[in-house]
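First comes one chain, alone, set out as structure tokens in the form predicted on its own.
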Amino acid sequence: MRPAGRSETQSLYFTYPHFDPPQDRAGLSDAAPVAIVGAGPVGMTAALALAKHGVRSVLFDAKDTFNDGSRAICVARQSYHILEDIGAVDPFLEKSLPWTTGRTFYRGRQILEFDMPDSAREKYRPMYNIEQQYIEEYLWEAVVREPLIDMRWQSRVSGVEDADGAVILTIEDPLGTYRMQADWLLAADGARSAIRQMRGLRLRGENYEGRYVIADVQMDHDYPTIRRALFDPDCRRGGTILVHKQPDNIWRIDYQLHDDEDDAEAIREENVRQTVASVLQEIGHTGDWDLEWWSIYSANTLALDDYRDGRVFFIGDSAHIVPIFGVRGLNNGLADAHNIAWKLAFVMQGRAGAPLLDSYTPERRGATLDVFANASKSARFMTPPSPGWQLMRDAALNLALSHPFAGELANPRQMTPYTYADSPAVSADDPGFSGGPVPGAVLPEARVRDGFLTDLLGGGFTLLSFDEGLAQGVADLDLDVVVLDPGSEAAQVLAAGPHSAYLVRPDLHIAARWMRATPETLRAAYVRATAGESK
């Protein structure tokens, strides 16, 4: 929502683009080896992973333009890697604004500020804020510049057949309606998922009781890009707000609302601008503001069942609702992207066996169902469930007022990548490690010579071998050999050997991993994680 006077999408910062229908018609019904619907951030990451890996998709969105207010803004160290793999990180590290340190207050006093683990061996820091609509058009401009990618606005699906080997989609623009054949289909459609519908699936979980108005205002306000959360000030008590800085000025301010207050009275405008003055009252500013935008949201933990049905993939939001307390949205969204494409590329080439597939929904759903148990703790951390809930939460909050360990409750529990260990596609672990990444795990970066160690990592697979030896014997294997010095960071890092091996997938998770390799513990392992045939 925006201030009266002014339409959805004109903004205090942003210039929303008008996108038009595909105006040539010739080959709109040609078939397509993958259709994506929905040209958010997730689905905009899938098609470019999906044209990394040199296959051509066609992508829907029904909208004719991006989305309207700043909704996903915290960008995680992780989803950057996945920026930078499919060419789309350049402007991101421009805009955005990178942070490490939250801090907590509870009625006015500071009880917890916090850091997140970085060090100068990482590329990127541990989280960045930016708007939504810079996220959407920085993916966009990346979009433009790739052939293999077919986007097409204001373009609704409203129909899906199964067909032998394939999926028939019916879409409809402001210039008619055809019909169109894919291989396979990627719903990216968001929580209400139209393809989810059609499919008659429903997403499954909890929903709290909790609801916030989100708000953006623009104004000069000399503070750090830290987020703060602010329990019971005076400005809301009994309530919990979230202060976060975004690029352009732009302030996210989430307020709770309380039990007896309505939905429809809480968002109208002159009562946001309201308790938005007391806010910024409670933080200490006193200079002008502007509105920006508005809006509502509660919190919701809410699931597929399986994230595959037949030749259709679910990501991103159509497939799973998390929290947003950890930030957890939208970069387990575009996890989601990374990890189908390369998989559907390698099967469609190829260069992977067909069950490789069905590991998307263990891995996926599995990194989920960790999102929801540590989002749920957040949750009935910040919006306690019930007055025995609330009862704890006030009791941990007022004793850190003067015991500082009892602040570390409050700690929002960061994202972090979530370990494959039980996937089909990932090998057991060597028990002769102390220590190191296990398989399944995100790959730790390190610094290599004047770089990084992802910096080294190929297109596919990548072998990183601590023994010059060892490539010769599975020169045969689709993958990129990097041989590292055992006396490098990245064998400390690694926890590696003279002898040591690492099997990184596409998606830069460790598949296998060996003290002492062989050619032959190397060439099961592969086998194993592209569920191919043994060479």
Given for the second form:
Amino acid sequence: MRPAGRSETQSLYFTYPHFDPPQDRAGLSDAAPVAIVGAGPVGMTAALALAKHGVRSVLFDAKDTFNDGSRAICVARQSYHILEDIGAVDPFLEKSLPWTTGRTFYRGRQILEFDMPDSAREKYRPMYNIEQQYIEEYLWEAVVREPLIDMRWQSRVSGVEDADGAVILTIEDPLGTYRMQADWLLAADGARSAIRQMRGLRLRGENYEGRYVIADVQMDHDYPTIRRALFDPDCRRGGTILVHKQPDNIWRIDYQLHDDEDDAEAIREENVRQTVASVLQEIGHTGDWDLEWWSIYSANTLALDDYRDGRVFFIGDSAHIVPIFGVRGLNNGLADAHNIAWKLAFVMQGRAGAPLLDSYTPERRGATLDVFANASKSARFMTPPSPGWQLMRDAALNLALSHPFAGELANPRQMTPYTYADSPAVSADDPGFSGGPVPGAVLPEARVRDGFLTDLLGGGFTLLSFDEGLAQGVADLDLDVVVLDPGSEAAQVLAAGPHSAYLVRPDLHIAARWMRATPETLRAAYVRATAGESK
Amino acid sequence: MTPTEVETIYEALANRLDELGAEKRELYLAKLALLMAHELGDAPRALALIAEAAENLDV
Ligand SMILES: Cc1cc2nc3c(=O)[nH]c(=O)nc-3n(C[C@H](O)[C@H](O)[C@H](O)COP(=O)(O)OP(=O)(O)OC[C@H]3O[C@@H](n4cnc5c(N)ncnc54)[C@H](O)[C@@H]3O)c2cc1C
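Same protein, different form: I have the form predicted on its own, so give me the form predicted together with its partner chain.
In what comes next, the whole complex appears, and the chain from above leads the way.
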């Protein structure tokens, strides 16, 4: 919502573009290999990732511009690796504000300062703040550069039917209605997914207690990019407040509503202004400020039982809704898009077997359930659901004033990427390792020569080998080989010996690893990772 | 701990709880429990004590 007198897209700092529906009507009904419904951040990422693997797609969005208002603002390190992979990361790096530190206050006194893991061997910082409009704009700029993506705005998908080895979509735009066949459909149409409803599927899970108003204000406020959490502050006793810095002098203020506060009342402009003013006073801001945008949300943990329904895959908010304390809504969606894109591309190109597609749900739904478990923890701390939780939370905060160990309970422990340990496409670990990342985990970063380990990866599968001889035995496999030095930082990070090797998937997750690799074991893992036939 | 020491602690707690009054008693006891558990440095033991203290409350 925006202040009276301003439309939904009249922002203080962002100029919304206007997109027309397709003017050239010839060929609109031509069949496409992949259709993507929804050009939010997740749909655009999927289209770019498919294009990177050489797959053409048609991308539909019902709107004529980007999402209103800044919704997701915290983009995690792993998402920057994904953005790099799809060729979009540069403007993000230029615009966003990197951060590592959080501070927690109880009744105005600091009880905790935490740092997320970071070091010189990491290419990207643990977290970046950037408004969702910019996220969409920068992805859009990459979409425009990509000839394999056919983007159609003001195009609402209103029907989906199964056909023989394909789906048939009905699309409505201001100039007409048409049908189009696609071999595969990615539903990236957001939390209220129309495709999900058309397929008769429902999200299942829980709604948590606790509603928050999120408000963006523009102001000159002198504070570094550090996440501040205020528990039980003077300005809202019993409530919790989060404060984040964003580019363009925009500050995000999330404040918890009391049980007796009515939603409709809480989001009236004068009430938002009043509360924001009291929060700004609490954090010592005395200068002017402008209200940019606000919204309300509650913490849900909802997901589909299966992210696949025949030839339809659900990615992003259409598949799952997570509480935002974990800042995973958007980040998880980008990982969904990146995960399904390479699998679909490989299957369509005959580089992997069709059953590979069935690894999408266990891997990505597993990641969602992991977020749920963590988010439930932070939700219970931020918004205690019952008297027992409330008492212990208050006791911990109060004790933290004198005993720092208790303050650690307020550490949100922003998560590292999920490990696909139970995936059918991931091999069992080699017990010969003591340390390093297990199969299913994301490849950790290390400095190699003048760059980083991830810079060396190829476009598809990559074999990281510490043994030069290994490559010869598997020259027929569809993978890039990178030979690393057993004395290198990479060897340390990977706990590797002189004959070790890691098989890395196109999405930077580890498919398998060996302390002493042989062509035979490598071949077997490759077959498993691609659901292929043994060669 | 000797019986005399236990008695000293018992009295100190009783006095402290009276001083604090009804409103702060609960919060104080919760803080104390967390602090003592941390001091104990033995999580399984602390969990066992949390369960033991719940016994017989209805007698
Ligand atoms: C108020 C609010 C605050 C949030 N805050 C945070 C936060 O702080 N951190 C965080 O990580 N996440 C946050 N989120 C969540 C985050 O915004 C979403 O996770 C993210 O936008 C999901 O992206 P998506 O591409 O899956 O869906 P969306 O961004 O919702 O995009 C879906 C797209 O599909 C289009 N569409 C829908 N139906 C059709 C159709 N039938 N045909 C064609 N197009 C269609 C829509 O027009 C839309 O553009 C917030 C969300 C909201 C609503």
